[in-house]
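Here we start with a single chain on its own, the form predicted alone, put down as structure tokens.
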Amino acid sequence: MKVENKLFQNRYKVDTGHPHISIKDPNLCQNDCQTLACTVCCPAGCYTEEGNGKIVLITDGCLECGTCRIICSEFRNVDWEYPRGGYGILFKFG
């Protein structure tokens, strides 16, 4: 079974209006990044570059794994915490 299955049979609640994750400076990612491995590393696929070089972050599916908060430790450009109660991810098998 690919991963991409198994994430499907997680719920997600989105707390809408108050994301539990930001990118504080997005001009730092596309001018000072050289890597963007936040858009090769979250497994939940949440980062994404567009064809102008600009980060994308989209919360919706966030696995709150804490990878970004790690592959950005460099510039520490993520605002990370946890989702308020009774958001974020509910994992089906535990």
Second form
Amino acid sequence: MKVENKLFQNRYKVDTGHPHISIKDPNLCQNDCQTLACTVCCPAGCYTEEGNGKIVLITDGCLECGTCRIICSEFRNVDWEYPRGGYGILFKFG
Amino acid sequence: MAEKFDAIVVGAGPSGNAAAYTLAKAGLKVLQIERGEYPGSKNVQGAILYSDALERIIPDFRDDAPLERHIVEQQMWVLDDESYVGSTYRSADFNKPPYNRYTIIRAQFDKWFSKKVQDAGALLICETTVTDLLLDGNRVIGVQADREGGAIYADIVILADGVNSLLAKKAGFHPELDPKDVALAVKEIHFLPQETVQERFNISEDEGVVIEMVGKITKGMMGTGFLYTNKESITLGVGCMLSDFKYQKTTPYALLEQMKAHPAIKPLIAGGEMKEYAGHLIPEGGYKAIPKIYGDGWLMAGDAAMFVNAVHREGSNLAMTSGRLAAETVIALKLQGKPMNSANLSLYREKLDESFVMKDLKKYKEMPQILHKNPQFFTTYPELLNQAAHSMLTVDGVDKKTKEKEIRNNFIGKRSLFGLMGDAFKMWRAFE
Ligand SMILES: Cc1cc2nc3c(=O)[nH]c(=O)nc-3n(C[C@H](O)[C@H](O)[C@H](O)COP(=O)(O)OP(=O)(O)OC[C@H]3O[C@@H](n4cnc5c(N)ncnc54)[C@H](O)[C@@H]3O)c2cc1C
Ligand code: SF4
Ligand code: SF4
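Form predicted alone done; form predicted in complex with the partner chain now:
First the chain shown before, then all remaining chains and molecules of the complex.
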């Protein structure tokens, strides 16, 4: 089962236009990062590599776990906040 | 100046609810702030509830708490790619009330607990994220919330904001978490008819089974898997340390898919309807990774304070107990008319040290390092154990003594005799 199909089962209230996570310096991802760990470790597949080392981040399916922030430990290149109150993932079961 | 409270509790998980409940019961004016739409909407657990910790807060919780099944059987599986070696402990004792452990569904449980907190007199506001602590020098005097007029003041702020605990980091109280101190767990819930759950696990109504797993399912990473029975659903998941996740190429969802496809696991969830996929961090750094847990005007409880016993998969009970002890500290100081400064709040640490929370964390304090440094516990051993079982149980004309010898040579071949003894010794010391 693909991750998109998994996320499809979840409830979200997306704060359109206000992503709560962003990459601080895209150049670091493209030129300096060896692991691209965020693209492997994000449990919602929010980070994808475009082929040329460019990282695209789409936070709509984010589970708000915090992995991407902690795993980017050499560069601290992830700006990470909680979504605004009430927005984001809404676990029905947890 | 805006309204002032005796205490503000950030978070409505088990630690925040335990704290807010205890404070409100003692008559303090309490404000609790939760960023989710409802308590539980951001929270993830296996989920096993340990009765004792909750009983000390709400003695009659069994009357109306949303409990799924009480646990009568615990299995431990060591998995290879196609097989597992397992142990089972089932006891009639576990079937005598009052039951010691239950499966729960966190979103429902947190809602229930929160209702008790509000009935006790605490004021809860949801859909509100605390964005910063308000400081006067180094002293916390309140919180800033993402609402209009969001500055709110209190004598003490209890940080029960979970594993990421951004607030203490922003205020400069804590550094960022180290990838070696946190595990990422992903899980799913699969719905099946109640009778099917009962048939598959050989249990009757209300009885439940817990399966804990180690071995090939984590692809050599330090981690574990689990499968728990609810009333009419099964939850299963797998978690590994971020420091290991970082340097390999399997995604968390691929790991979960591979686990679900294991020949021993697949039939247990066959035909189920998957209704949610969740991911969450677990603070597993243990005793040595516990950060600063109090300071002028603030206390910290639960996951935020690294209070998880990874060896026994306990977290919510440490969260509830630390939340309760944080509240009792505040109540004691309040009664004595003492200010909520760091020196006086050290009483919290004393209370924790006397409780199972610190005692257990201390007992296993070497465990995380040992496991980090010895990946064979997650790779070579599961494989060897399964091969040994396979060999002994296959009737093929080879005598048992020859087989034993082969198994022994196999173990020594993969890991020197000295290494094996050393591992046994390390494990013994860590559990001692
Ligand atoms: C997959 C998995 C399985 C587990 N299994 C078990 C188990 O079987 N048994 C067990 O005992 N433990 C288990 N645990 C551990 C257990 O879930 C945690 O230890 C427990 O939830 C910690 O409670 P807490 O109240 O400290 O934190 P949380 O439950 O995380 O609660 C924190 C709360 O604070 C809120 N919050 C955070 N920041 C803010 C902010 N800035 N403003 C407003 N609100 C905020 C969050 O929305 C959340 O509601 C498991 C954990 C995971 C991830
Ligand atoms: S791990 Fe950090 S630096 Fe590397 S690609 Fe991801 S965000 Fe960029
Ligand atoms: S917080 Fe977790 S789910 Fe969200 S983008 Fe980061 S790693 Fe992915």
